[in-house]
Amino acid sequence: MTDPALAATTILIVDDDRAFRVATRTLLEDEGYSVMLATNGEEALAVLRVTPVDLVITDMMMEKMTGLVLLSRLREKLPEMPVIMVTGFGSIQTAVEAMRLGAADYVTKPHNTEELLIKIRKTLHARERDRELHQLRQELQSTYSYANIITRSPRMRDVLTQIRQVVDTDVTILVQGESGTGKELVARALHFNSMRKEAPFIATSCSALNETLLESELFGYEKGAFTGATAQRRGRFEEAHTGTLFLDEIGDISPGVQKKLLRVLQEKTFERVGGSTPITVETRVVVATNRNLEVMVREGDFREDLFYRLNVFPITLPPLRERLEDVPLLVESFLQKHGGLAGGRVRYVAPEAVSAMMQHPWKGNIRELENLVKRAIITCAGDTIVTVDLPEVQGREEEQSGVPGVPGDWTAPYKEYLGAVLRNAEERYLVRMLRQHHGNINQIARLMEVDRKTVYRKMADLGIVPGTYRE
């Protein structure tokens, strides 16, 4: 039984030897391929002008047009077309030259049947892989195009202007903003709209790894550098060579990694962990943070020289509560993006639901909004989202309970109510500490007997912005 996938694959055989054409056509049709024939190069080009073909198999030596001339013409007119050359034993060197000029492979006459079939499958598989890669690149470029940064906000339009201004420069870019505002989206837009778009985009979260692991992640390591280093490994800087390296949560890196990062930015060179050979890279660096690096510099938690290296071109993203005019546009975008969660059934959002979302403070920013829309799609009974499950606004809760920040529903489950009480107490405690010590995180962490990262994490979870308490 013919494989439908093979039947949809068309191979053009070009040869002035009728016996070869017929025998090869029979072989390939028996395998399930669709086959077309041409007796010379001109005839082949005429076929290709009107018929889609997936692969060309051409003889090297033909009277009217040699295989090399046909290959050259195909490279001009159909550069993606794979070509397998057929040559005699005495012309192997010419076949190698054909490979250098762009042929996918070659076989010799008289050919081995199984060898020819293997090379055909290999060539077609490589073409399909190239098609998928090309499609993926197109999708990525479309996904991260300027048009996909959805906004009508004047502040976000300023951000788009900044991106366009810096997109094809090699300067280091610092993207600042609260969690969930889309810092990685900006980094990807910078890459996929730049001249580097064909090179790798590598993203790493600096807060996810301790100092030792982050250093080996960024700079790689040599075999035997530490226990478990059984082979040499390239780091993120090498992987992003000629492309873009995105370092998220840059404010969390240790002094040791800060020093090594500064050197890479200054000199474009570094050594792998456990190595001594300098490695040179040409990598564009984009960093992001939701912390105030200037304050960290003043408090001695971040190198001043590194800060100025990173802060060459700062881009600051506004929180969603300061661009509420974008909420309807974002809701519509997320509805289209995640409509498949309900099989495409949910197509609309009622005006009253959008209005309610316009009144919400959105502490989690765009990420919180997207998650809310996803939940609404899943739970929607019809084709229209009429209501959304917005978290209670704190003022409304306080009026009912008499305790700031605690739900007034006394019939709520014990664990739920206790969790709200504890969260409220934790928030009030942190705010009081910030006010008393003017936002000095080092001092607060010492008094709380925890590390600074714990304090920052707690504040992020509670939506507390420490900069508002600093003098």
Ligand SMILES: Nc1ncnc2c1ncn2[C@@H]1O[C@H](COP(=O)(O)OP(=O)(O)OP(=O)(O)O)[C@@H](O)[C@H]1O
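By rigid core we mean the largest C-alpha set that fits within 1.5 Å across both forms. All figures in this text were calculated on a predicted structure; none of them were measured in a lab. Positions refer to the first chain, counted from 1. Compared with the form predicted together with the named molecule:
Positional change of Tyr106 between these two forms reaches 2 Å or more at the C-alpha, relative to the superposed core. For Thr123, the Cα coordinates differ by 2 angstroms or more between these two forms after the core has been superposed.
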Given for the second form:
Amino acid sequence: MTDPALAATTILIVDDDRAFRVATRTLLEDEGYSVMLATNGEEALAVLRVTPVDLVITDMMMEKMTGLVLLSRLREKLPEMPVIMVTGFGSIQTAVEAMRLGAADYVTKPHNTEELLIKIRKTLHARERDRELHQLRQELQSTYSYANIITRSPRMRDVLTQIRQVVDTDVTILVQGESGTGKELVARALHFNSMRKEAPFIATSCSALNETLLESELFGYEKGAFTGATAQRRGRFEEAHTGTLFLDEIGDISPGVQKKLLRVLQEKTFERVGGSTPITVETRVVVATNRNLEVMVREGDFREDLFYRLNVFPITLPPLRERLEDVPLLVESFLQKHGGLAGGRVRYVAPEAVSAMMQHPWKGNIRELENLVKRAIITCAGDTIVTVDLPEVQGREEEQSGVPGVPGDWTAPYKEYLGAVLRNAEERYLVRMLRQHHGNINQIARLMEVDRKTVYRKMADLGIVPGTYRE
Ligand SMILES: Nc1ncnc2c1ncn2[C@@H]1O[C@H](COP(=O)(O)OP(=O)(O)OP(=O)(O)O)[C@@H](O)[C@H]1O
Ligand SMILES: [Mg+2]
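Okay, that one was the form predicted alone. Can I see the form predicted together with the named molecule too?
Entire complex below, previous chain first.
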């Protein structure tokens, strides 16, 4: 059957042997290609000047201009044009030379028609792939112009618009989104595209430190404020003066730090730990969280007044599964970013692999995709990533973490993996408790040997609603 798409494909046959031209033309037209003919190299170049051609098949032995000369002329004038060389039987040397000069392939004469057709298809296919790649690269280039945020999805375009709207204001920004959706990237974009870009960008994760440490980290301390405070130390707020302070995992801060933070946001002043002199800073604050602050406010775990201070301009990043159209662009960009892992050898991703990736739920979002591409580059044998190691969706959770019953991506970096596994284990544990004890928090708290408030807080963090387990 003739493929209608082939009608658009034009092949130029160059040979001084009429019988070959006619036979090949019939063969190719029967396959649905449109065919042009030239009897020598000059004629071929003349045709190519005026007609769009997709592939050239040229004989090697021709009077005046040999196939090799034509090939090198084409390399100069039309470097993208694929050429299949027809060489005389037994002249393997010339075939090698043709390939060295950039021929896409060669066939020996008298040739087997099936072989010629296969090589034509293969060559056209490769060219198509290069074209698509080229297009993706161009698209990437224009996207790169905004802060390394790669996207073609309309929802993310809205996010980019929001960033542009506030980039040069002092408004506090709240960036929300699941883990790995690019919250930190947005925070950096807000800084490095603003007038503050020459000033410091200071990032701190609020979850890694306990209350006391976080407080001194953010606000600094005076000499003698506590054992070990042998000298005065400036905090992150001071370091970020005139620049941007990025507070990651803001949902994890304790009530004490919440209170102090509220004051800085309202009055721009604070005191170092153990100090009494008010310090004033001029800092743009960007905070991020993958938790639902509104729920936390409702459950009494996050100050309402602080929430309103932070929520002036919320930016919400959609999860990757809701913008799967970004997958091909992101894959290509990660291929470029991490191609060095395999010495730049890996250049392509097979379409089947891309479509498999476009069906995946991506619980770890863009970070998961990036890790996957990195691994695929490292394990890839040739120049093309043919398959990607996507966990099965069914039963994938246990398989991924290696801990029965607990989801977590074991291919993620260690800390991230551990965090996810613990969180998920905690969630399973609490849900079991709630089921077993019909939502009786008093009883659960006793069994857990923690206070009721802790139980409520943990449940709120994990988005578990105890009421639904009550009888
Ligand atoms: N649109 C994007 N284009 C290119 N790279 C992206 C994009 N979004 C995220 N990334 C990349 O994905 C990785 C994760 O992004 P980032 O660290 O900003 O996520 P996050 O939301 O802060 O995650 P977490 O909640 O786990 O801290 C980074 O390597 C980042 O560069
Ligand atoms: Mg982050």
